[in-house]
Each structure stands twice: as C-alpha cells, then as structure tokens.
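The chain below stands alone and is given as structure tokens, in the form predicted alone.
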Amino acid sequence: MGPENRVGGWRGRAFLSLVGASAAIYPLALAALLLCLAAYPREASFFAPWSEPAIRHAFLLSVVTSLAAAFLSLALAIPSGYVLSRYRIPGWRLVDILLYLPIAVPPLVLGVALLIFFQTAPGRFIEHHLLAFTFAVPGIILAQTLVSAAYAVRLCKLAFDGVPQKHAGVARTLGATRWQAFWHIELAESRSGLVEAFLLAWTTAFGSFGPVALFCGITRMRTEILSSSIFLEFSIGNLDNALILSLWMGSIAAVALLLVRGRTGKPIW
C-alpha cells in the first residue's frame, strides 16, 4: 500500500506540474510581449503623440463611438442572452451559432457585408433618407457594434445562466409581475456579469479596426479613430508614436479592468 500511494503521489506532481507548465505559456508570453512593446520606443516620449491635433481627435472619436457600441451591444445582448438562457426557441442552434460567427469570421468580412448591403435599396434608402453611414462616424458605431455585441452576447447569457430561474418564480408567487420579476430578480442578479460583459464590448469596439478602416475609410480629423492611428503611424515610418500609442491603448484597456474587477469585488490575484 506504500509502493502506491508513493506512486500516485508522484504520479500526482508530476501531472500538476506539467498542467501548471502549460497552463504558464500563454500568460508568460502575452507578458513578455507586453514588456518588448513597452520597452522600445526610444525616441518619443510617452506623451508625445498627444501633441498632434489629429491623434487627439482619433483618441476623441474612439471614447464617443466605442461607449455608443458599447450601449448599443449591451441593449442588444441582453435580450439575446436572456432568451438564450431561459427558453429554446425554435431553431435556437441556428441563432446561436449565427450569434456567434462575428467572433468567428475575419472582421473584414463585416466591413464588405456592410459595403455590399448599403449598395442594395434598402441601404440605400437608409443612407439617403434616414442616415448616411458609409464613410461617416454613425458607420464607424455600427460596425463597432456588429463585432463588439457578440461578444456581450456570450456574457449576458452566461451571466444569466448564473441566476437560478426559481428565484423569479418565488417574486412571482409573490404577486410580482414578469416585467417586476425580471428587473427586480434576474436583471439585479446579473449585474456584476452584465458590467463585465459592457466592458467587454466597450474594449472590443475600442480597439476594432479592419471593419471600420474597409466601411468608414481612415480620414483624418473625420473617420480616424485611434486604431487607425496606429496603422498610419506605422505606414509612414513612425514606428515611436505607433508603439506609444499601442501602449496607450492596452493601458487604458487594463485600467477599466481593473475598475470593473474592482467594482464586482472580484479579486485582482
């Protein structure tokens, strides 16, 4: 019996060591990129970009049109990711994946799909007689929200999953209604994991670049948001000012994760 157990237990070390190697790769890595990036400007200082007008604007336009998508997604998200969660409607495997092939495909494939139906007539009666989208900054919101809701799809609904349905059944026993029984119960319950699921939008259309750059063209101090930035820095040669600005753009990424983790009460280690 001994033999055994000292068996088992190396057996034992030796698995959660080769689990915790592995599980140490991609967040190592992702770490190490993190610091090279940080390291190399060498030139600029980390303010320096913020002296030109037209970043300022691209900076500007990315905080109004991302939060816009933000809400947008989440006003989206939370329905889909309710009924996701509590009923299995007809075909809801074929809205499920359909939910998710903005996650799946390559963004660019958005930004044609949105050239090509602004060309059909329903588009173009959008365009001519409601809002004009194509290269104009409600069209940088739209595809922002087109990638960043499917994402806040996948939160909402796990965040309802979370909340047992029985909880709304007992408000309901008690004389609540169906609107007063989700609000009150199913809506305050999910709170934390719908926060985290805007932050995740809110950070994905931030960040989001081939859609937009293809449907709303890289104009500057019109249709230029701060990823595109990025992508004319690099196309004329300022490598300093594209790097810093990439840096700006993860540090203000993992500042509203921290806020958030902070305001779920969620541990930071």
Second form
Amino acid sequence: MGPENRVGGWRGRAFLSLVGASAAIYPLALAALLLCLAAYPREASFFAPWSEPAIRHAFLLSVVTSLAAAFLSLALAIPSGYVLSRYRIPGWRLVDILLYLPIAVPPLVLGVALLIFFQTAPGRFIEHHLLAFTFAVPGIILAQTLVSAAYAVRLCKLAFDGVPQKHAGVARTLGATRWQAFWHIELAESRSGLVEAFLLAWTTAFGSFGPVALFCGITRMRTEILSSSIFLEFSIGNLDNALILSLWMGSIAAVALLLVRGRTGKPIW
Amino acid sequence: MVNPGLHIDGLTGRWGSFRLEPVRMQVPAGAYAVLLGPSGSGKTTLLELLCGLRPPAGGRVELGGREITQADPAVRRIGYVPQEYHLFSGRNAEWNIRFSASMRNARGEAIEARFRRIVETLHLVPFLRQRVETLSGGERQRVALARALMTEPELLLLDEPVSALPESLRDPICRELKDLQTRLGVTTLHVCHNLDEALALGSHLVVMDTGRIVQEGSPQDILDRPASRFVAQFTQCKNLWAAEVRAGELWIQDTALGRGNWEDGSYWAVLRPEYAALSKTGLPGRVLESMRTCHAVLTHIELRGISLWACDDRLRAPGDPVGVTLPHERMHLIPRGA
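Please supply the corresponding structure for the form predicted together with the partner chain (the preceding block corresponds to the form predicted alone).
Zooming out: every chain and molecule, the one shown earlier first.
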C-alpha cells in the first residue's frame, strides 16, 4: 500500500482541501458583496434616510405587509406541505410542480398574472364587491404571499417529512383524536421547521419587489415599500440613500435570522 | 363470563404488491403469544391492522367479546409499542407516559396511582424529567411500554421490542417483559423474528410467512411438528430430509429407517437433533464434525449417506464411529407441497 492510500494520506487531504475550497466560494462571494456595499464611499449618515417621511412610511408598510404575507403563507403552506408529505393524492406531481412555479418563474410574471386576473370577471367581482387589490395595500400582501408561500410550502413539507408518520398513529392508539395527534404531535414536532418556513417567507416577502411594483405600482406614501424605495432612490440618482437602505434591509434580515435561528436552537453560524 | 381474549377471523388487506391473506387466530385472555416470521412476512402490518392504523379489506376482529374491526384506534384499548418505540421527541419521559391521560383530560387519584405504579414497576422514576432523546435504548423501551400501559390496555402489542437493544440486554429485558405480563395479566401479542426470543417468552406461537399464518400452537408443537418445510427451516430444524414412504416403510435416500403409521407418499422428514440418540448400538454412523453451541454440543454424523445432526454430551473427533437411534415416534413427516 502506497503512502497516498494510508489514513491521512495526501489523497484524503487533497479531497478535503478541494471540497473545503469549493464550499468557501459562495459564502466568500456573498461576504465580499456585503462588504463592498458597506464600504462604498457615501456622504450621508447611516440614519439619514429615516428623516424622510416617505422612507419611514415605506419601511412600516414593508414590515406590516411582509408579516401579514408571512402569516398567510404559513397558513397556506402548512396544509399544502402536510398533504405533500403525507399523502400521494392523484395528480400530486402536477400539484408539486405548480407549487414550485413561483420559485422557478421570474417574479415579474406573477405581477403580470395578478394584473390579468383582476381584469377577468371573477377578479373584477372581487375588486368591486370584496376588497380592492390592484394598486392598493392588500395587493402588496397578495403579491408578497404568492412569492413567499412557494418557499414556505417547501420548508413545511420538509418539516413534516422529518416527523415519522407513525408518531401520529401511535398517538391515536393512546387515545388522541386525529386533530389532537396533528396538533400535539405532528405540528409540535415540526415546529422548528415551521419557524424556519415562517422566517424564510417573511424575508422573501420583505425583499420582494418585481410583482409588487408591477401589480401595485410605486406610489409614495401609498404603495411604496422599502425595496421599491431602493429602486426609486437609485432611479433619481440618490445613490447614498439607495445604498444605505440596501444595508438596512440586509441588516434587518440578518438580525431576524439571528434571533429566530438562535431561539430555535439551530446553529447560527 | 370468561374473557375470550383476541379473536381474529378472516382479516385481510392489500397494500401495493403486499397482500395479507385471511388471518384466523385466537389469543386466549392473559396469554403471552408470539408472532414469529421473517422480515417482510406481514407481522407489523397485522399489528397495525389490529391497532386500527390500517383499514382492513375484510374480516372481523374481536377483543374481550367486543367487535373492534372498524373502531377508531383511540377506543380500541390496545396498547401499542412499535418497533423503534416512536417516542414523542422534544419531550421528557413523563410527558410521553402521561400522554394518553392528558389527551382524555383524565386526572385524579386513580390516574396518579396508576402512573406511580407503572413508573415504579418499570424503574423509570430517575428518568422522568429526562428528554427522551437522551435516554438509552433500554430506557426508551421501558418508557414506550409505560406509555402503552397507561391506557389500561386489554391487549398489548409489542413490535420487536428488543430488536433495537444490544445483545447483552435482550435476555434480561425479555425476562422483565414476561414477568411484567404475568403480574399484570394483560393479553400480549409480541412480534419477533428470533426463535430463541419467541421460545423464551411465548406460551402460544404463531408463525407467519408472506402474508399468511402458516402455523400456530404451543412452542413444543411448532418445534416437533412443523406444518411445512418453511416452518421447519425457520425453526432451525437441522434434520430435514426428502423422504418416501413405501408400503409403510420410511426411506431416506436409499436407506430404510423403519416402519410407522404413515401413508405411502413423498414427504419431508423432520427430526430435531435432541431426539437422535447416540450410543454404541444403533445404526452405525461416522462423525463428520462436532461443535459446541450456547446450549448444547452438536455432532454432525454421516449415516449411510444421510447427513444427520444430533445433540451430544461431549465433543467427538471427526471420523469416530458412532451408533445412532432414530425414534420413529419422534419422526415428523410433512407431505411434500405443504
């Protein structure tokens, strides 16, 4: 046996080095991008944009709509993820693909689809008799939910996959009803995955731009959200504000990740 | 009225390519029955049908005289300890054990007394506050058993309860299980694929293969009189020969082994090694090998071209001459095709 085949030989070290180096490329690239953003020379202070009422409104609107969208996404994703994880319904592959589409297609397409839908008879009925969505705040929530629910469904399915189906069965032999088994066992045991799903849904909704801009427009003090503000500031040549708002968005998402992942006991780093 | 125990009549089911043939079985109240069979024979499926976790295609199940075929799992009064135990993760042992009582909102002296009796009997008191993930295999098994016993089951179903444990723990835990069952008197159906475990525990054995019950009876019955070649092989009978009965005389290969009360035809002849007597008289044979096992010394003998295993009192050297007596009354014949 040559030295290259021994435990700790150069073949093993070469493999580890190659895998390690490849694994480092993506996080390093992300870190470099964030660093560039933070280090770019600017004249305004980190808190300067907050003096503008329109930016403060956009921030508040972003927080409220993205939280609403995250809750709605989770409400839609829990049953969908559960059914995909537990049952093989007829046509489940088609449903699976359909639920994947919002991730695969450009977000703008969803905005276009929403605009078209609200031009149809059922869409017009909803607009006139139930709730106005087009170019309105409920529309922001709707557009954000459509994008973020797709991610939430994936994570919810994974969370339920991680709970053996037999746990619910055993719970039933112990006297639990179907609902009790779902609530006390399946939902409780998948809670850390569901929190992850909520978090991802929230960050996706918080950062979504394309479908919201297309479906609701970017009207100052009305339908402008923080991601739209970055676009607006950039388009009028206010690079400082665009940069600072981008940093704020990144920081908020990072703090949220830290808080939630820290609380769920998963490794933060 | 005498409790009739578990009565299964023609229970069937089909899932994908697996088919459970109509199962007929009776486990008397208070008995410790063992369902024995190779992996994939349908043992776990049968238990899941009994618990109500799978719907049957047909048949009838009665427990203590009540029909429970279509009953909800929650009201069957069957305690189920699945393979790998399936404890509820992220919770402590006490939460798991009290689960059934909390689902029924059952509180009070009687529940507390039952809880204390069970955890003390199973030596679980020191582990009650521990999360189940941190418990050892033996402790997890006892928590699963305690959780099932809290439901006051009429029938206890144990699916390979010791297979996940280290070899050294299996024997003492099997003894504990048997002792506990005797004290509580609860009818028990224990699934395993290990013959030693089945013989140590079961007063009634049921052998299953490819979705059908192939034999049931006392351990002695199954060992001495296997119903098929499969049962003989599965119960590790080392002496299994293709045989013929011609004019009432038993022939194995070209050797006549005497007359018995048999009909002419083709058979599988079975003789457990403990019934083949070695002496200086008897049919002359030659030792091929001699080996020590956990329970006995086994000697492999060549007897007029027939390969034969016999229990022995000592190790013998290969090539030694030995006399063999094969008692006809102990010879069991299985018609070919059975």
